[in-house]
Every structure is written in C-alpha cells, then in structure tokens.
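Only one chain is shown below, in structure tokens, and it's the form predicted alone.
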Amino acid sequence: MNKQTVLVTGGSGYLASWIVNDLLELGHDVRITVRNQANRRKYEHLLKREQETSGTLTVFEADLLREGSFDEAVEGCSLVFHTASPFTIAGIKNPQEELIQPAVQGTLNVLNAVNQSDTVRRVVQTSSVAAIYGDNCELKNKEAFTEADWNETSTSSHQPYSFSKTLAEKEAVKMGREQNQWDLIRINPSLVLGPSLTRRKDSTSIAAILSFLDGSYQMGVPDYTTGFVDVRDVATAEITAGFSESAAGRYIVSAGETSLIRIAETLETIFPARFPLPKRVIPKLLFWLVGPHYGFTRKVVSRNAGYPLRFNNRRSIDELGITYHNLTEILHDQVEQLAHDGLLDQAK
C-alpha cells in the first residue's frame, strides 16, 4: 500500500481513533480534525501512536457547523474518512441542534471542502444501519435488512439519531452524484462495541456496556435485539474500502445480532459473579410504562421491544474480506480495556 495523505474527521473519537491507529501502522501521512486543537488530552493517545509507528500525524481544528473549516485539512489529501457526527440515542432535548444540524451540515462542509480540492479521489463516510431501518418492527416478512434498504420512518421527533444519519448519508449520495472527481463509499455499522484506545467514557458505545457493569440494569433489561460489531472490524472495513479499487457503494458492517439479556449472560460467563448484571427480561408492558424514565419514548418501546432483527453482511465479508470478532471476544476485550484503564470503579 503506497503512502498517501489521508484525512480522518473527528479523529479523536472512539471509532476514528482505531482508523487513525491502523493508518499510522500502515505508514500513511494521517491528518485528523478535532474541535479544539489546544485540548491535547483528547488526542494525546494518537500522538503517542505516531511515535511508535512509521506514519505521521498532523492535527487540524475544524467545526462541523463552521463553513470552510475543513478546507485546509482536506487540501492535498487523496482520501477522506468522514467519521465526525454526534451519536446520542436517549435523553435528547433538542434533536435539531444536537443531532440533525451537526450531522447534515457537517457532511456538507466536509464534502464542500472535498469539492474545492483537486486531490481527493475517494470519500469514505461512516453512516450507520440506522440509515437503513428505523425500528425493528420494520423487518416484517423480510429475511434481513440489506444495503438496498433505506430508513423511511424516523423523524426529528421519533428516532432522531437515525433520522440524522439518514439525512447525512442521503446528502452525501446527492453530492457525490453531482461531480466526477471523487467516489463515495458508505460504511453502515450496527452497534459498535469493543476496546477503546482512550480512557474517555463519553462514547455512547462505551456507556452502553458500563451501564451493564455498574448495576444500572440490575433490575432487568427489555426484550430488545440489536446488531453488534467490533470497533476494530469497522476500522478494518473503512480502511479496506478506502484503498480497494473494487470497493463501491454501501456496506453493512455487522457481526450479528444479540438481545440485551444475551449480552448480560455473555458477560456473566466471561466474568462470573464479578458485576451486578441483569438476570431477567422486563415485560414489554412494564418497559412501556417506565421507558420514558430511561430516555426511551413509548413509541420506540412499542416498535422495537419483542421484535427480531437481522442484517445481511455478505458484501462486507465477500468484498472487504472482513472476519468478524464474536460477541464473547468483543465483550472480553472491552471489559479488560475498561478495567486496565481504571474505568470500572463504580462497577462492583
């Protein structure tokens, strides 16, 4: 793989850090954007990795909502990984400001910078399976969701995160079709889990597992099914898609599906009697009643609890060559990382 100049937006994030890490190991000239360049604590782990690898790292400051702020970082790059976008599921007070505007305007600002550059040949956008479906009940009689599906039910008031990802991906597709300088690859992961390269706990993916470990769900979990995937596998898929000449279009990146109670049971098997894990499934009616207390609307509960979910991940396996970590490996490595970094103080 020839050395290239590559940009990763939101480069200090949970997934982005793994992409940057792997690019540095491959010896590339890696640029990242962060919201505050003066806050080195957010990306010092990447500066350390630069010293340990053959790659180089340059940090730029950029804001998803500020027009033109990505221009300098993009200029001279051949490949752009656009990962920067808010990821919040529950407790959203202003969906437009917290999710939709940053996701959509950020995509516009990054791709406008790409259009002004004469060097970029490919953009890899981190989308989500949330742009493929809105609620579990939509699977209906389908065998599985595929890359041909689009989320047509989410709105700013119902599943606003899913709505933001759908709008952002559609905007990227539209802009891609309006030019012929660069091509667009979209990576659509399910719930991303696995070890982090930082000690930060502000990632929704990390907070989700901590909620199992610290007793937040000790009284039980709803009958809810979600896709899952290891963060390292998503990074591999992104990089492979970025450099593979044959890669094209959209890729569901998901290792499989799991229920919340299966996550708890798997954690108990790996770490017996170590954490106050949930032992039972909460009846749907009860979850419907208490869901709003945990940030889940009753409509979300009604359309998701008790419904199956399946994704077809064949394109990622056949075309990107992904060999997925299984749930046991993912959870083992994530908990070990959290323990190593001292982030389990409240999880007894």
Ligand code: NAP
Second form
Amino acid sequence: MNKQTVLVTGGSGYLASWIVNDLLELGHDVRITVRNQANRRKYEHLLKREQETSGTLTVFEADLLREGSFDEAVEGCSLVFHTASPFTIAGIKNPQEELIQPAVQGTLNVLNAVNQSDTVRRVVQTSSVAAIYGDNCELKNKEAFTEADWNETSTSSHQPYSFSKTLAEKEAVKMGREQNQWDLIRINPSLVLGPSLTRRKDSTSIAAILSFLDGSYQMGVPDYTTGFVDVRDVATAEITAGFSESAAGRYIVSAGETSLIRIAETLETIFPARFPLPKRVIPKLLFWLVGPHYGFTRKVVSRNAGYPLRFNNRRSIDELGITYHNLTEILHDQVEQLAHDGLLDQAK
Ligand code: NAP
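Other form of same protein, the form predicted in complex with the named molecule, not the form predicted alone:
Whole complex next, starting from this chain.
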C-alpha cells in the first residue's frame, strides 16, 4: 500500500482513534480534526501511537458547524474518513441543535471542503444501521435488514439520532452524485463495542458498558435486541473500504445481534461474581411506564421492546473480508481495557 495523506474527521473519538491507529501502523501521513486543539488530553494517545509507528500525525482544529473549517485539513489529502458526528441516544433536549445540525451541516461542510480540494479521490463516511432502519418492529416478516433498506420512520421527535444519521448519509449520497472527482463509500455499523484507545468515558459505547458494570441496571434490563460489532472490526472495514479498488456503495458492519440480558449473562460468564450485573428482563409494560424517566419515550418502547432484529452482513464479509470478533471476545477485551485504564474504580 502506497503511503498516502489521509484525513480522519473527529479523530480523537472512540471509533476514529482505532482508524487513526491502524492508518499510522500502515505508515500513512494521517491528519485528524478535533474541536479544540488546545485540549491535548483528548488526542495524546494518538501522539503516542505516532511515536511507536511509521506513520505521521498532524492535528487540525475544525467544528462541524463552522463553514469552511475543514478546508485546510482536507486540502492535499487523497482520502477522507468522515466519522465526526454527535452520538447520543437518550436525554436529548434539542434534537435539531444537538444532533441534526451537526450531522447534516457537518457532512455538508466536510464534503464542500472535499469538492474544493483537487486531491481527494474517495470519501468513507461513517453512517450507521440507524440510517437503515428506524425501530425493531419494522423487521416484520423480512429475514434481515440489508443495504437496500433506508430508515423511513425516524423524525426529529422520534429517534432523532437515527434521523440525524439518515439525513447525513442522504446528504453525502446527493453530493457524491453531483460530481465525479471522488467516490463515496458508506460504512453502517451497529452498536460498536470493544476496547477503547482513549480513557474517555463520554462516548456512548463506553458509557453503555459501564452502565452494565456499575449496577445502573441492577433492577433489570428491557427486552431489547441490538446489533453489535467490535470497534477494531469497524476500523478494519473502514480502512479496507478506503483503499480497496473494488469497494463501492454501502456496507452493514455488524457481527450479530444480542439481547441486553445476553450481554449481562456473557459478562457474568467471563467475570463471575465481579460486577452487580442485571439478572432479569423488565416486562414491556413496566418499561413502557418507567421508560420516559430513563430518557426513552413510550413510542420508542412500544416499537422496539420485545421485537427481534437481524442484519445481513454478507457484503462486509465477502467484499471487505471482515472476520468478526464474537460477543465474548468483545466484552472481555473491553472490560479488561476499562480495568487496565482504572476506569472501573471510578464507575459510579
Ligand atoms: P464519539 O467517541 O462520541 O466520537 C464522536 C466524534 O465526533 C468525536 O470525535 C467528537 O469530537 C466529534 N464531534 C461531535 N460533535 C462535533 C462537532 N460539532 N464538531 C466537530 N466534531 C464533533 O463516538 P463514536 O462512537 O466514536 O462515533 C463515531 C462515529 O460512528 C459517529 O459518526 C457515529 O454516529 C458513528 N457510529 C457509532 C456507533 C457506536 O455504537 N459507537 C454505531 C454506528 C455509527 P470531540 O472529540 O471534540 O468530542
């Protein structure tokens, strides 16, 4: 693989850090954008990786909402991984400001910068399965959701994060079609789990597992099924999609599906009697009653609790060659990392 100049937007995030890590290991000149360059704590793990690898790292400051702020970072790159986007599911007060504007306006700003450069040949956008379906009840008689499906039910008041990802991916597709300098690949992961390279606890994927470990769900977990995938596998999929001649279109990146109680049972099997894990499933009616207290509207509960979910991940296996970590490996490695980084002692 020839050495290339590559940008990762939101480079200090949970997923982006693995993409940057792998690019540095491959020896590329890696640029990242962060919101606040003065906050070195957020990206010092990447500066350390730069010292240990043959790649180089350059840090730029950019905000999704600031027009033109990606221009300098993009100019001169051949490949752009656009991962920056707010990922928050519960407790959203102003969906437009907190999720939709940064996701959509940010995509627009990044792709405008790409259009202005005469160097970028490919953009890999981190979308989500949230842009593929809205609620679990939509699976109906279908065997599994595929790349042909689009989320048609989320709005700014119902599943606003999913809405933000759907609009952002559609914006990228539209802008991709309006030019012929670069092509667009979209990676659509399910819930990303696994070890983090950062000690941050504010990423939703990290907070989600900490909530299992710190007793937050001791009363039980809802009857809810989610797709899951290892963060390292998503990074591999992104990078393969970025450099493979034949990659095209959209890729669901998901290892499988699990109920929340199976996550708890798997953690208990790996780490017997170590954490105050949930032991029971909260009946749907009770979840429906208390859901709003935990940031889940009754509509979300009605349309998701108790419904199965399945994704078809064939394209990612056949075309990107992904060999997925299983749930036990993912949870083992994530908890070991949290313990190693001293983040469990601070839990709750
Ligand atoms: P994360 O750790 O919270 O990373 C989000 C990144 O977006 C951070 O680097 C953050 O920058 C940046 N960002 C947020 N608002 C911004 C703004 N206004 N301007 C510039 N940057 C901004 O979350 P993640 O899990 O790694 O998510 C990365 C991508 O994967 C997102 O596009 C997300 O939608 C997608 N995704 C995640 C999952 C999952 O389960 N984690 C699943 C499917 C898709 P700061 O470092 O400055 O905060």
